[in-house]
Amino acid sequence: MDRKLSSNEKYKILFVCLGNICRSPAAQAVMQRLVDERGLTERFLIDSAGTSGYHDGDLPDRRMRVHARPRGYELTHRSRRVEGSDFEEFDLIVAMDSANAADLRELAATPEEVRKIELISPYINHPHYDYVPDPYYEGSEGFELVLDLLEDACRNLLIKVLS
């Protein structure tokens, strides 16, 4: 993470996942949520993208929506594929896994790009899990734990941004 909130500009962040149906709205929800209550709201821009566009346009899976909705989220974000221009316009890209980060740098055109992909798993505090696993081919279990992790996660990166 290269650059911090600074006092006079929006710290933007994108979270990645593969479709832009599951994790990454998800983590843009929860982080948006700690963000608003915290009352910065108007210090950041949190969105959210995949590395496929298999998905393009669509809302967040039906399923992360009924498990979100209970912890307080609505997930509204339509799908979209990540693009070049993201890597200029967001401060930090966070991939939810390894394979999400290797798509990222094989997109990214400059070092400087390079630079602004982080994954999430440091930012993540539980024993077992080292990244935000795929809730796709799961069962509730699968996207309560991704809704779980994301809200350490997210927690957890914030506290680094905001120091």
Second form
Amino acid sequence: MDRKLSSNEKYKILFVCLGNICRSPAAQAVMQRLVDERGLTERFLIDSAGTSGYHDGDLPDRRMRVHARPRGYELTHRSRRVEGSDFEEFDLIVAMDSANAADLRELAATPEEVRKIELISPYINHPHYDYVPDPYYEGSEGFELVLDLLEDACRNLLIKVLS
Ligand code: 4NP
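If the structure you just shared is the form predicted alone, then what does the corresponding form predicted in complex with 4-nitrophenyl phosphate look like?
And the full complex, kicking off with our chain again.
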């Protein structure tokens, strides 16, 4: 994490998964609420994108929305693919798993852009997972697990950004 929150410019975080319809839009909503709860809405820009364009323009997966809603998250993001300009625009690009991180490194144009990519792993405290597993082919438990992991990881990531 080269840059942390400073007084004058918005801190911009991009969450990235494969399809941008399950994990990363959920991460975006979880982090947005944490920022809002702390009165920091104007200081941050939180967005998400996917390494594939499979679901371009789609709302998050219905199952992800159904599981997020009781926790108070309305997922309204429209899926989009990561683009080269994201590496200039964002301060921090957070990958949900190592495949996402590898794909992002392929897209980065400079060493500085590579340094903006971080795996979510160090922010997760879970006995079995140090990444956010793809829930797409899983049942309900998979979607609940994604939200549990993200609520923990985003809280820890925000502490680091603010430190
Ligand atoms: P996500 O989940 O990367 O968390 O959005 C997936 C969504 C769609 C597909 C794979 C993963 N897919 O293959 O269509």
